[in-house]
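A single chain comes next, written as structure tokens; it is the form predicted alone.
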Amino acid sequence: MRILITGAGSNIGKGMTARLRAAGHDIVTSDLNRLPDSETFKNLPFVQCDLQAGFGLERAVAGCDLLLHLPAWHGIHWGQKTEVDYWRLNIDGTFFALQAAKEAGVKRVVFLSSTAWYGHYDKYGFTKRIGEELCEYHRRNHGMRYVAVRPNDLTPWGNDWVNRYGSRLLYGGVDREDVLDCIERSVAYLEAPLAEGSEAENVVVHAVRHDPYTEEQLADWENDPQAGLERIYPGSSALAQKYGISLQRKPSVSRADEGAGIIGFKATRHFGVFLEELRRIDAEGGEATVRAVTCSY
């Protein structure tokens, strides 16, 4: 397919450009600013677009089969961006992108939403709720099929791999690669043609981790977190103590939803996977090597 990626220079945009390109898709990139000179974007067509005003979108989406729409101000921008900023990019930008897709005859859309959708009366969640409604409007009125992907707490973790990444996997965080997997599966799902006479469908997928433990296994966690950890991950208590992994709060439990089943997505990275990697790095290089691990994105 020929795919337009709006916000191609973003964290998710870079990852999806590389993945979809490797999968053999014909990629068109767009962003407000020129993209970095890297292998990810080498020899790819680029159309500079200002989504907040809709400029450039018609040229970018011409001839495309699918729109992957990523741009937004997120929760991490809360203190720097105003309600007006959120509205202009997250709502106006989404509307203009969908309208341009409609005019170009594009009938397939993957929209990057967020579990902030549930906090729909804060300035971020509100815009994601409206963004999904815009997708639904274009489905009902213009026959667009779409998948809305809702990641939860996808945050670059800087140079604190143990707690900003590892511990976060106990408390709602999701691995970036799982989010990329979910978006890639969404694209693949929409690549399949609709059955003749079928109505354009909408799918909502929560891009969250799939935890291997249950609520019952977390009973009395707050009274003895180390014992709780040992109950679920035998032999890991000493490692957690060595690296000061934050365990005081009771972990959350995340599970795949119906939408994930529809598109064939299941997250494969969770706290247990992190512990295995931590144990391996610790055994091979010691604490200094562990502390030197930095975020790749």
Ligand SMILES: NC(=O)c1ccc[n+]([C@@H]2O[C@H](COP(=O)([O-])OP(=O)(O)OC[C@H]3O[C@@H](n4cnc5c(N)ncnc54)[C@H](O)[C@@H]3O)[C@@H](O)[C@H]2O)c1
Contents of the next structure:
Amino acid sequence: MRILITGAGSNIGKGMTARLRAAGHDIVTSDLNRLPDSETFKNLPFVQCDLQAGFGLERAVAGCDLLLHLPAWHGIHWGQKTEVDYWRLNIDGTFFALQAAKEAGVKRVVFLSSTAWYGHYDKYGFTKRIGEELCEYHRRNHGMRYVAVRPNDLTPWGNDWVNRYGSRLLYGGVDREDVLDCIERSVAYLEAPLAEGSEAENVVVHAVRHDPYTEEQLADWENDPQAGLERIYPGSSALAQKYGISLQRKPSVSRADEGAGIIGFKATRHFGVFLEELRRIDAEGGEATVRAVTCSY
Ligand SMILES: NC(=O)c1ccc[n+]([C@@H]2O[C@H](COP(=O)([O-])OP(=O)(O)OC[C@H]3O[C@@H](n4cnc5c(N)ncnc54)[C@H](O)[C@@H]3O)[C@@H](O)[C@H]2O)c1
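Okay, that is the form predicted alone; can I get the form predicted in complex with the ligand now?
Up next: the whole complex, starting with the chain shown before.
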């Protein structure tokens, strides 16, 4: 398919451009800012455009089969951006992008929503509610099929893999690769033609971890977190202590939802996978090697 990625220079945009290119799709990129001079974007068409302005995307979307719409102010922008900023990029920007897609006859959309959707009346969650409604509006009125992907917080690694990545997998974090898997599955799902005579469908899918433990196993976690961890991951509490993994708060439980089943997505990275990796690197290279693990994005 020919796919327009808006906000191609975003964290998710970089990952998805590389993946969808590798999968053989024709990619057209757009962003407010010029894209980095990297292998990911080499030789790809690029249309620079301020989505809030309401024009400029027509050239980019012409001839495309699918829109992957990414730009938004989100959690990390909370302190710097106003309610008006959130409205203008997340709502006006989404509306204008969908309208440009409609005019070009595009019938497939993957929209990046968020689990912030559940924070209905906060300045971010509110915009994702309306963003999904805009997709639904275009489905009902213009026959656009869409998948709304709601990721949890992407786990940043930075310079502290253990605590900026690993520990976060016990709470709201989701591995970025799982989110990219989910978006790739969404694109593949929409690529399949609609069955004869059936209505354009809407799918909502949560791009969240799939934890192998249950609420019951966490019941008295706060009384003795080390014992709780041992119960779920035998032999790991010494490792957690060695690396100062913070366990005081009771972990959250994330589960796949109906949408995941529809598009065929299953998250594969969680705290247990991280622990195995930590154990392996610790055994092979010791603490200095573990401390040197950083993230490239
Ligand atoms: N990062 C997360 O943890 C997370 C979690 C859940 C959902 N999401 C959603 O995923 C999407 C992508 O997130 P990300 O973290 O990859 O984004 P990001 O913050 O890395 O990038 C945002 C992009 O929007 C572009 N942009 C800003 N203003 C623009 C404008 N006026 N016109 C056109 N483009 C503009 C920026 O240039 C940038 O490329 C967002 O919709 C976000 O709400 C992200």
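This is a predicted model, so every value here is computed, not measured. Residues that one form lacks are left out of the comparison. Only the largest set of C-alpha atoms that superpose within 1.5 Å between the two forms is called the rigid core. Positions refer to the first chain, counted from 1.
Against the superposed rigid core, the only consecutive-residue run (3 or more long) showing CA movement of at least 2 Å between these two forms spans 155-157.
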